[in-house]
Structure formats: structure tokens, C-alpha cells
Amino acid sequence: MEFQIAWRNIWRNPRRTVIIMIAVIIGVWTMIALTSLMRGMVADMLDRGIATLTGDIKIYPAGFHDDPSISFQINDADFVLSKIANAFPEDTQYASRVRVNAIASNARHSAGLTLVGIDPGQEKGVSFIGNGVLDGRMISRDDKNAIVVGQALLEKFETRIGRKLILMSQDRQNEITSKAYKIVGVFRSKLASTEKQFVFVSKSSAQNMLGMENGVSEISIVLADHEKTGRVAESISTALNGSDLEIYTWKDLLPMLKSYMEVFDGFIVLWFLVIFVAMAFGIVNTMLMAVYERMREFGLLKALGMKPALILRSVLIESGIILAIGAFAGNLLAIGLVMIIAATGIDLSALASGLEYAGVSSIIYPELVLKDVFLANGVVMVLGLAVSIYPAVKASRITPVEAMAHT
């Protein structure tokens, strides 16, 4: 019966119960639409930041991370693989590269980039690169003088495919060494830098150039849920103990990106408390008008033996079914309005320049989390029913003596 009575209490005044409805429609609403464009974000940051050569684990020679020379290697990749692969979840894949700083030059210019040598069947699924080749072809596992360089930096070059780059690095005996490569394919990335950064040729080719027999400079790990990346890497260091081979996960290898997304939830806490205390006003304001409305009913309810505990609880189910109708109006608008914009993203081309500097692509597309959701309408049910009290205490309180001066 007092759901009732809240029920048509609400209604008596339809404008007012809009009014604070919408408020807590748009409150939900900016909270999870705009949650989830900033956790699209950071997934795209890390899910960029993993295929961009860096995985969720990373094995290195004892040394290598410290000073990344050609001199650190793992003499035998399929060895220390197959003492790990117990380790590895369903769905894992991983790839093992030969990387080194080099020199790339041609008639007009030159640049300091990574060489990076990869078996292009193990870099689908591992890195962007598997992927990526936009225009010509990617090179083949036996290629002795193919490479693939990204859009800026043919550009940067002024090159084309079928023309040469010539590379020059420092071999296994310090010294200088240096092959010319024909240009057999374009790779595009999110990011410019990243096509200006790397450049790839076989494995097989980079370990001749280099002088490394059957050596490698890294194996790079992908798992299927990036959750679990330090429960396998606590298991593939135990596998590894005593060997000379050093493990890292991306939070060692991306550690701007780590504390970003330490702070990220403790961001989206105070959000959420900043937009409930502009919706807090007008929910206290309006409650508080109908109370004063109504002081001759809260009046007559009190000459008629009604208890102030129970004037404060009705007025408390009328202020929550008000927060719950628009909680659930404002989680559909929110939810419905994210499954368009996933569908194709948004574009953000025209701030391109800026966002790559902070390491995001142009195309936003967001992330809808259940916790985010959650936390969101408990932060408008709780606290909204919390600021409720006022208004009902001053209900509570109102004697008939009070209600019968009131006009």
C-alpha cells in the first residue's frame, strides 16, 4: 500500500517528477555513455600498445632489455618454447623476432629505425604487422632481400615499392655490416610513428645480415585474456628457472600505460561523484518543494497518529522510485547510444596530430563494462536516496500546529 500511495503521490505534481526524472536520466546517462568512450580508449591503448611488438609477455636474453645490442641472443627459440608451452592458455600464439637498431638510407636520405626479422606465419594473430600490409605483398619466410616499411616512412624517403633501401647495423662481432633490401610491400598502422619506427625482413635474412646463426632477440607471448598475463608469466619464470632468459610483461614494457590505467578507476569513482553532486542540487530542491507543498497533508497524516518514521520512509519510496525510473530510462539511452557508436566509432581525423601524441588512434570506439554500469546506478541509487533524508527529516518533523500556520 505505501508503494501505491508513493506511487500516486509522484504523479500529483507530473512536471516536478519529470523534471528530477530527467536529471537522473542525463546523470546515468553522461556516466556510462562517456565511461565507456574512455574505456574504449584504454582498451585501444593497450590493445595498440600489445600488437605494436610488444605482446602481454616477453622472454629476452639476460641483458637485452637493459641494452638492446645484437651481442644479447636466445641461441635456441624452439628449445626454451617447448619447455614453456605447458604454460601457455588455450589460444596463445607467439612469435620469436631477431630486433636491432640500423640505420636506413637511399639516394635522398636516411633515418635511424628498428630492424625487426619475423617469420611472417607467426606474426598473424601476434602483431599488427601479420595484418598489416596494405600495398605490394608481405615477405615470405625464405625472402634473402624482400623488406616491408610502413606508409610514413616511404613517404618520408620518397620511394616506392621496387626500389631499394639500403640497412646498416652492427653484427655479433661489432661490426659494421649492411645489406640493400628491394622494397616489396607497405604496411599501414594507427599511428605514423609506428611506420617510421619499424621496418621488416625475414628472420632468416636479418640472422645472415647479422651474423647470428639460429639466434633470436626475443620471443613475444599473446594471450587470449590479457587478465591472465601475470599468472603465465609467474608460470613460464618458474618453467625458465636457472636459465640466463629474463621475463617481462607489458606493464614492465608500456609502464606509462600501466599507472594510466591504475588511475583510471579511481578517475571514473570521482566522475561519477562529480556529476551526482550537480544532479544531487536539483533532486534535494525538488524534493524539498514538494514537502513544503504538501506541509498541510504531512500536517493532518501527524494529527491522525501517523508515526514521523513512516512520513520519512514514504517520502524516501517516493524519491526512490523517481531515481529508479530514471536510472533505467538513462541506462537504455546509454547502452543504445554506445551499441550505435561501436558499430562504426568515432572519428576523431581532425584531431589526429594531437592524439597521436598521446597515444591514441583516430577511430574511438567504446567499451561498455557491467562494473561501470553497476557502479553507476549505485552511486544514483544510494546517494541519491541519501540526500533524500533531508527533505524526508523535514517531513518527518512537520507538526500539525506547524501545517496549520502554513499557507
Contents of the next structure:
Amino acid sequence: MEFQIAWRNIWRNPRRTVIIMIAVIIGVWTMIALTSLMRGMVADMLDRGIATLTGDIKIYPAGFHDDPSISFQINDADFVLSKIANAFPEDTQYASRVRVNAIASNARHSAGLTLVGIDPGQEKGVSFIGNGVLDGRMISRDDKNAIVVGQALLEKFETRIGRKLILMSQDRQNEITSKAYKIVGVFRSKLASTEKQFVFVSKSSAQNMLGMENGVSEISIVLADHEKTGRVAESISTALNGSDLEIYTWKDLLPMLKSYMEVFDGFIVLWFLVIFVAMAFGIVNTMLMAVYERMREFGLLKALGMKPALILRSVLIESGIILAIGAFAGNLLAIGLVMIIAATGIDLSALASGLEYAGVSSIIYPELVLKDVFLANGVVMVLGLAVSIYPAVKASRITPVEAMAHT
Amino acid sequence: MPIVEVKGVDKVYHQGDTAVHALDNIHLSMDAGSFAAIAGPSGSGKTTLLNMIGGLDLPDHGDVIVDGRHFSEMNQSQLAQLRLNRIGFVFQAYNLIPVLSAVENVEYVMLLQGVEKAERRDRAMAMLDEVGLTEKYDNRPAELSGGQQQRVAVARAIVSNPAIVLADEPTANLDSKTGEGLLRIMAEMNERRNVTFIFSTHDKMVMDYAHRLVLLRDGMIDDDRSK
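Output the form predicted in complex with the partner chain next; the form predicted on its own has already been displayed.
To see the whole picture, the full complex is given below, headed by that same chain.
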């Protein structure tokens, strides 16, 4: 009967109840929907960071990380991979690459960039270049002088497919070496900076140009589940113990992203609390109004022998019902919206340049995390009830004599 | 043995710097089964005295004893328990809980007492029958007339078999015919169930119905006579 009475009391002033419910709905909806969007952005930043030739785990020759010179190389990548294959979970993909700083030039322009020698067949699912090219064709494994460049670089160099591009770098003997390549394809990336930074040739061509024989600069490993990175990296480290190789995870290679992700959870809690504080004013105000309007009634109940704790409980039940309905509707709205947006993504291309600067795609796919949903509901329900204690205590403390004098 | 004893009760209210002597050394005793009225002009202290007897307010000095329980020895929780089980109230207005139907209002006290649902409903319906409101059992207070609301309040006050029922100006908002009907019901309850009724009133009809009349003036007993 307590819930029945509370339910009826809630609807004594439907407009007020609906207003406070709307406040709760908007609060919960905002908490869940926007957090999902932010999680989507962070996940996108991570996927993009990993796909931009980083991988979940990277194996470098000792010294290469601090001094990315071609003089450091992994002599036999296949042997290394055979040693660590047992550490790979299912669906693990990998690629070995040659990577060196170079200068590209044509008749009009020149620019510093990173020359990457790849085996195109290995890159699918490992890095963005595995997705193919926008125009022209992808380099093949045995191409000797074919090169794929980014759209932004193509525009910057005012060149096109079929034209030559000269690459100059330092070889294993520390001699300057250069080679003329023919542009055969153009890749697109979501970030223009990526399109300007990387050019791709076949691994064999790069090895030949730089005098590396079968050597590579790195082995990049991508896991199906990023969460397993630490554990797999440890296993690889154990398997390669004693070798002159170094193992890095994306957390080592993308420290800013790692830090951002670490503070993100704390930021969400803070964000929820800020939304709640705004909501709390509405809850307290409305509950106080509801309580003051019914002071005589509370006095009557006390005169009849109702104990203060029961009055306190009855007000909290009313508040709890409003919060629960609001939270439920807010969840439905937020989850519905996230599911709709998750199918197509939300296009933020109007903010593309700013997003690009932060390393985020212009299309964001929200990511609903159960932990956030529980946290949002927990904050609203627990703190909502906590702030309702004040009006409830007011109601429970009134004496019948004071209440009867209340107008 | 008296069901109510008021022994040397003083009550002073402070309004700013002014002290108002609401009750001044009141001594009063009522036997079980009384049907008594406390009358007097406005500000004479009758509602204050009724509040004291009901344990809604406590005296500055003196003691109130109801059903053998000394209020001076009880805390608020014990007083609430005593009110719940041994004292019924009928107020002048705002008597009923607006969101509950007539029968639910009557049931409510029994709910607080922990009476089982089925028994609550049976007893509440029987009580509504006694006050002639069987037909209106499902109506909410807003759908009842003032007289019907007061009859529901009487039913609620009686339903838990209290030692005393305190009625603060129960007829004040009723026309004389409705007021008399209500008084008749309470007189019948008093006779049939031997429930003690104590009214505060300045309604002559209530005074006529009462078997005993206590007149207050300026917080003191001016007259106390039985009929």
C-alpha cells in the first residue's frame, strides 16, 4: 500500500512530476548518449592510432625506437615470427616493414616524409594501407619502382599518377641513396597529415634501395582484442628473451592517447556529477514544494501515530519512483539513439579540421559501455535519493501542532 | 479509574517577546466512557488542552496520564505508539488523506498497526457501515461532502478500538443538520462501544450533547459540570 500511496501522491500534481521526470530523463539521456559518443571517439582514436602503422604491439631492433636509423634492423623477420607465433591469440595479424625517414622531391617540390616498405598482402587488417588505394593500383610485392602516395601529398606536389617521385635517404652504409619511383596509386586517409607523412613501396624495393638484404625495421602485430595487448606483449617478451629486440605496445608508442584514455574514466565521473548537480537543484526544489504543500497532511499522519522514519521513507519512495521512471525513460532514449547512430555514425564533418587535429574521424560511431550505463543510473538513483533526504527530513520533523498551524 | 488525568498542566507560548499563558495549572480527570466537551471562547486554551491530552504537545509543567501512561515519562516515539493504538483523532478540517478512498483512509491506521490486509478491509467496511457510508467506500475525500468526510474521520478514529477519541471542533465546518447527524453517530459509538469522547468546541449543539462540560477561560478552568 505504501507504493500505491506514493504513486498516487506523485500524480497529485502531474505537471510538476512530469517536469522533474523530464529533467531526470534529459540528465540520464545526456549522460549515456554523450558518453557513448565520447567513448566512440576514443575508440576511433585508438583504432586509428593502431592502424596508422603502429599496431597493438611492435617489435623493433634494439636502439631503433630511440634512433630510427636504418643501421638498426631485424635480420630475419620470419625466424622472429616463428619464435613468437605461440604467443598470438586467435585472429592475430602481423606485418614486417622497412621504415626510414626520407626526402621526396619532384621538379617543383620536396618534403620530408617516411618511406615505408611493405608486403601489401600482409597489411590487410594491420594498417590503413591494407584497405587499398583510392586511385590507380596498389603496389605489388615484387614492384621495383612503384610507389603509392597520399592524396594530400599528391596535391601538395602538384603531381599525378604516372609521374615520377624521387626518394632520397641514408642506406645501411650511411651513404646517401636515392631512387626514382613511379606513382602508381593514391591512398586516402581520414587525416591529411597521414596522407602527407607516408609513402609506400614494396618491401623488396626498399630493402634493395637501402642495402638491407632481407632486413626489416619493424614487425607490427594487431590483435583482435586490444585489451589483450599487455598479456600478449609479455608472452612475446618472454619468447624473445635474450634477443636484441625490443617490444613496445601502443601504450608506449602513443603515450598521449594512453594518458587521455587513463583520465577518460575519471572525466566521465566528473561529467556525470556536473550533470547531476544541475539536476539535483530541480529534484530538491520540486520535492520541497511537494513536501511544503502537504505539511498539514504529514501533521495528520503524525497525529495518527505515524513515526518520523515512516514519513521519511514515504517521501523517499515517491522520489525514488520519479527517479526510477525518469532513469528508465532516459535509458531507453539514450540506448535507442545510440543504436540508431551506431548503424550510420554521426557525421561531424563540419568540425573535421578540429577533429583531425585531435586524431579523430569526422564520422563517429558511438560505443555503448555497460559500465557507463550502470554508473549513470547509479549516480542518478543514489545521489537523487540522497538529495531527497533533505525534503524528506523536513517532512518527518514537523510536529502535528506546527503542521496544523501551517497554511 | 480515570482514563484521562491532567495534573497541574501549564503551557506558555512565546510570540516574539510576549509570553501567552495558554494553560494555567489545569487539573482534570475523565472516566472511561465519558462524552465530554471542553468549551470556551477563542484563545481560551481548549485546543491546547486537547493537544496535551492527545500527546501532540507537551506541557511546560505538570503531567498528563492517558490509559495509565504518564506522558512525562514517555519519548516522542512512545507517544506516537500510544496515539496509534489508544487515541483516535477527529480534526476540524484536513482530516483525511486526499489520495486514499474512504475505506483506505479508515484502513490506514490499521496498516500502521500492522493488521493483515483482509482483516483491515473487513473492519474498515464494517465501520463505514456503522457511520452509514457503505455506498461511498471507494470515493476519495474530494468526492465526499464535509459531513461525509467527518463521518469517515470518526470511523477511522474508532476502528482501532481506542481508549479515547479527541475531536477538535468536529462540527465547525458543518451545517447544523449535518453536525447533529455526526454528533448522533458519535453518541451512539460512545454508548455502544463505551469509547470516551472529548470534544473541544464552541458549538452549543455539541455542548448540549455532551454529558460533561468543562469551560475554559484564559487558560484556566472556569466551570466543570456534569449533566
